[in-house]
Amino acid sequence: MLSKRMQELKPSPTLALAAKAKQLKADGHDVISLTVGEPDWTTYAKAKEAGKTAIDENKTTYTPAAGIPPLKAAIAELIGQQIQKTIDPSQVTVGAGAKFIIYAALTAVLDPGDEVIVPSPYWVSYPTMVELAGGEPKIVQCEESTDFKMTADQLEQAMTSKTKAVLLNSPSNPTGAEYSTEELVALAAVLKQHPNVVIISDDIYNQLSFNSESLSPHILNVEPSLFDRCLSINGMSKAYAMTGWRIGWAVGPEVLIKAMASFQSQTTGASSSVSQWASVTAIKDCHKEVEQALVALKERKTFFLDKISKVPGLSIFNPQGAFYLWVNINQWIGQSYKGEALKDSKQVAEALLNDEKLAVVPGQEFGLDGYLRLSFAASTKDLEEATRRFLNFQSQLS
């Protein structure tokens, strides 16, 4: 009955692990989950009030598929400031979360057999979304020696006559690595030599950068001429703590934006009207709250790095943004745990969840085994207890 596509499709591993952790918690277990990339602070008060007001004012009907004009204007102003370019609202489309917007972008540009260059470690959904859109993911393995970032040489070597798009994510999920201005200059120089390649820049964590500007460098900052084939994708989930409101967007050349809007009109239709009005207020009026959230994240990062680094056998990558620690567990692989040799990161993650009631995501799911991704968007109490459970697990290795 099911199509071949559906038979081969697997659920999001991060959401599956989070669901298992929630079920264990519902069953009465004391579970600490460091799985889902979700802020543990609530949506900012001004945004919540704007959502309530939208309901009271009956702004609850269908909207244009590409978003209400005030939200598109707010996004155009925000992203225009970030990439230092005047953006027209016609160059913006709003959809049901940045995840769907990425899929819409891939659908808009890919024909069967087209290749998409995906640096690894990658966000778990990238390869699957490329395949669902009819393309073929071309994985570029990035090493710890380059802070898990794709080099210009690697990009050039990955290019073929089938290359249609490149996916960039900075700061990265899962590593928290951020491309520097110099690295982006080098990547842009390669891309300029391949004028038919589209750049899909997943910027969802760009306002959660730990650099002095509190904003990640963007490839359009260093090479504005790429705008005519670059889609900058972002949303309300991370910096604005609005994961459940499901608002994402793309900014880019009008020909691509119109195509994506048409696709949205035939699939999801418009995003929630209430969520859109709340997002207008969040973008315009919640700058201070975003700054405060970033300060809290920096404090948690420092706290968790200090704690988790003391667990024997772990090597921690110091992130430049987002809210993840990318933890090297290769010294644990091959050791014995309860009489059984640990063979990979998935087995380690399963043992941590089953025995320590600690939920983490194995590096396998991000395209690089031997690592775990830990979210530090959690309370310091939970982060300290998570460290204690890591120590207890490690003490049983032999």
Ligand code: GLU
The other form holds:
Amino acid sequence: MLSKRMQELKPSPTLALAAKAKQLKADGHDVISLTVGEPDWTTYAKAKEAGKTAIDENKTTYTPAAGIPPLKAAIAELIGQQIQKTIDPSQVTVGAGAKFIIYAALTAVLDPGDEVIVPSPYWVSYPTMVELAGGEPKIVQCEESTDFKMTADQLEQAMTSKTKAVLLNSPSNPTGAEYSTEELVALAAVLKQHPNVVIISDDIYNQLSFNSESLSPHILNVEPSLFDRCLSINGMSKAYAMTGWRIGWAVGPEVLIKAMASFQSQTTGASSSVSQWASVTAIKDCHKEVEQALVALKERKTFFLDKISKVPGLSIFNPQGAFYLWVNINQWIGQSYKGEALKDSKQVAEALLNDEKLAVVPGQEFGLDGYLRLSFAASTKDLEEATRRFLNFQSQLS
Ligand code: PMP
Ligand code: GLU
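Could the form predicted in complex with glutamic acid be shown next, to go alongside the form predicted alone?
And the full complex, kicking off with our chain again.
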């Protein structure tokens, strides 16, 4: 009954692991979940009020497929400031989360067999979405020595006559690595030599940057001329703690935005009207709240990094943004646990969940074995307890 595409489709591993942890909790187990990339703080009060007001004012009907004009205007202003360019609302499309927007972007640019350059470690859904859109992911393995970032040389070498797009994600999920201005200059120089390649810049964590500007550098800051073939993707989920409201968007050249909007109009239709109205207020009136969330996040990063670094055999990458620790567990691989040699990150993650009731995501899901991803968007109490469980697990290795 199932199509070939669906027979091969695996569900998102981050969502699957988060669901498993939730189920164990519901069954009465004392589980700590550092799996899903989701703020543990709540949607800001002003945004919630705006959502309630929208319901009371019966703003509950279909909206234009690409979003309500006030939201497109607010996004145009926000992203215009970030990339230092005047954005017209016709260069914005709003959809049901950045995830679907990325899929719409890939669908808008890919023909069968087209290649998309995906630096690894990558966010779990990129390769699958490329395939669903008919393309072929071309994985570029990035090294710890370059902080898991793609170099200009690697980008140049990955380019072929079939390359149609390149995916950038800074700060990165899963590593938290952020491309510096200099690194973006070098990547932009390569991209300028390949005028038919579209840049899909997934900026979903760019306001959760630990640098002094609290904003990640963007490829369009260093090379504005790329705008005509760049889609800047972002959304409400992370900085505004609105994962469940399902609002994401793309900013880019009208020709691509129009195609994406048509695709949206034939598939999801518009995103939730109530969520869109709440997002207008969040973007316009919640700057302070975003700043405060970032301060709290930085504190938690420092707290968790300090604790978890003391677990023997772990080496931790210091993230420059987002809310993940990318943990090298290669020293544990090959060690004996309960009489069996640990062979990969999946086995370690399974043992942590089964025996320590600690849920984390294995590096394999992000394209690189020998690592775990831990979300630190969690309470310090949970982060402390997670460290204790890591230590308990480690004490049984030989
Ligand atoms: N890109 C990255 C890198 C992410 O981590 C996420 C989080 N799910 C998304 C896109 C999609 O976010 P959402 O669909 O919630 O807007
Ligand atoms: N981006 C989040 C994560 O990586 C949410 C999960 C998902 O959408 O797959 O955990």
